[in-house]
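Okay, so here's just one chain, in structure tokens, the form predicted on its own.
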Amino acid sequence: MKDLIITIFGSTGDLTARKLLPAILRLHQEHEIPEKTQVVCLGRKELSKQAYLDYMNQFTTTKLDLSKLEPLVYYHQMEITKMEDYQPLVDYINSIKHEKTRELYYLAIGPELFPMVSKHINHSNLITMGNFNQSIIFEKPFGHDLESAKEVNQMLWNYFDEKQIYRIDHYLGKEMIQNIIMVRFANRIFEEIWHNRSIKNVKIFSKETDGILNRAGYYDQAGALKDMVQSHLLQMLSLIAMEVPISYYSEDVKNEKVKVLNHLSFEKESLIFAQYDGYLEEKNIPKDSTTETFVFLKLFVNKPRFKGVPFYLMTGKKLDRKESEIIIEFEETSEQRKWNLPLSTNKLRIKIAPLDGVGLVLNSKVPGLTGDVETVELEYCIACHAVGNLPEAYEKLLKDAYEHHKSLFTRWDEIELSWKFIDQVKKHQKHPMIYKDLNDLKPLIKDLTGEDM
């Protein structure tokens, strides 16, 4: 193994307390990243290590282990904005690594810091472009519109070689986002009816209990739409309705999402934007903001494999569960209307969130002297039968850009048309309605397309 150098920059931020460091701490005592990995966390306050840990565990989901996570850390003071703090970094730097050193620089900062914080990395030499053995980290919003997302991009090819570039969409890293390539192509029973003769409708649908929390100034500029349709929703679209990859690595497996993402239509009439009830009183929102927390349209993919299937995006915030769902309905069979019985559509269910895990609905007889029917659900819980605890979707993603693994990190192409996308679905957005709960938009929804949710 390789020595490993993870320099985050917003180190202090509530993203290391939650995700970095509990992801970056298992991997190391599981042995998934090397004996020799030094974190070095920035930051502008004078703390020691000592006090910057204490700090970061009042913000864990479950405490840290200390005792094991301090040996890994360095905590540097500066000002990530000023290039003179930098040469101090970079001769720490140097002072631990050597020639084959792999080396992760995490971008853990509002992306109005983006321009900066990358042209001092680059100016400074920390990163040196087409040294493959650095790399640069950071997470959406990859731009607010096509437009800036294009500037962002143009901005990052001035000082880095696009395979130093690590797009994170976490949704990618979770289990089951991962394992939809899986159930598709490695199953005939499924291969062999993935296409409009067979699938009804696709449903793909993130649902939270939550309100914005402490994220008011992101949220006000982002909604429902750029938040989740842009980037978690329209990735697990464009695995389900992609085309067989020539192979399964990173590039022809991305080449073929882009086919889909660069072929998609939506039904303006069925667009629904609502704000939950409430969230003009939320802490640092404008009281006559007009930002969605909730979405729901109607799309197609535009390609022999789905023509006509309708695809139904669906997110929302203070909704009835927290739940992240992918159901594919298929078709009613020849035989059905020949029982005279209230008989139900199958049903593959990829389950995301809370617990990822698969399921087939299926129609039964109820047991017994009656010849009475019943739906059934075939049902795997990858949780409950994993050994151990299922690694968190950092864990995955970290091991992965250590090992300079792409696979479930975004390439410029797919955000470029995902922007387009949105872009043309801004066009036609409309004042929000106002909701309590999922129960009123649910008759509003069923209106538009005939179909529950």
Second form
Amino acid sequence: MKDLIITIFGSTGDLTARKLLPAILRLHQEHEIPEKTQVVCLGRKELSKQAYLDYMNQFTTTKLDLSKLEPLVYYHQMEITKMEDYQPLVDYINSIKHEKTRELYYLAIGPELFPMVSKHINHSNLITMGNFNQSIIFEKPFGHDLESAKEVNQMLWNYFDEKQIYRIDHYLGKEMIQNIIMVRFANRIFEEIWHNRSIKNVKIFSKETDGILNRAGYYDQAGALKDMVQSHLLQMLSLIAMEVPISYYSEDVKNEKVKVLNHLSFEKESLIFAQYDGYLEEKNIPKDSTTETFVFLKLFVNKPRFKGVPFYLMTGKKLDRKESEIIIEFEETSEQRKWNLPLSTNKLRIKIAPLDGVGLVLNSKVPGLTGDVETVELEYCIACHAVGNLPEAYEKLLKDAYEHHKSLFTRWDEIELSWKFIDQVKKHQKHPMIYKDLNDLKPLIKDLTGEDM
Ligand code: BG6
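Could you drop in the structure for the form predicted in complex with 6-O-phosphono-beta-D-glucopyranose (BG6)? We only have the form predicted on its own so far.
The complete assembly is shown below, putting the previous chain first.
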């Protein structure tokens, strides 16, 4: 009998190979999930367990230790779109579970399959509405605009209780994003100055070196605005801009994040849509595609705390390096304005990738006999101090789901308001510029905003 059963729909896909199986294996090895865990991998192909695992190991970034994974996995062949294929699965799961078994059902499948698979899961009684030991987990794309997202959500509510639904935004599982609340509210030096009288602007960016990899079908429909801004960048923004929550319980934090998302406006003149050179030659991309792989926008959070403070959001593929960061830039001091010295502004850098950490940029006298000034950075690198490897975002999220913790999962109203905002931005979509690297776009960003990114 098993204490935890994780059933993966779409278990031959990229997400399962690169993220889910490695995360489950590590959680198990670290005793963060029960010894008696079973991973039920559903696939269309007729494969032996060994053949399945060998197949998956081709796609992982770091090879899986199959001798350790093998005892956890059960490969079950079925057609997930066929209702008649569900009964054998239900029978199998019933045969290995007991009354208290925690059951996670992970939909690592395309969004077009969500409605049908959810219906079958419900009609076959694989998940029973209101049984809180059973949860359904999935991630974006959650619709492609506000209307479609509402439809998907309503469909889910027809089959599952909200308490059973776990919507993943994997950025929320990243170490430094979890740490934003701590840095903001548990440090007096920041808590006291976290408002428009001290903060000059906020930059939130996520740069990637990869192109679209093998996701042409999805990506060409989505583009950078829907793929990254609607989810990850707006989540980061809401954590930076929210008011102090009543408590740090999940619902109270979400209530504050939602208020931010409900008060956004953007400057349409600031919008930049761009496409990397070579995108049209990618496999399965239409030769005349105008999908953006880069987007930049300036927006405002129209609440007293941040009134007038520009937030610059930027994300793109095929850029110079893989880097995600939030930079809070502070106003100059009045003394600083008077001195005729090359001083820079203070900046708090919240570093999300490649290395998680915090940096604080200060002005300092050059040591020694000189009176010159220099810009220095106090740095805290999380990975440099951690004992052992830091958990991956998916480890944290799977463990939280196992423990019924929902704070790092998104609530429907967050998604609803993000889409509402993105739909407005989308109305101003322009024909994309072509870029070879960020240097092609920097002058335009500088022209539009006066900012260096
Ligand atoms: C995903 C997007 O949500 O996040 C991808 O769909 C993107 O296009 C990825 O590459 C970036 O995530 P990370 O963790 O590598 O920054």
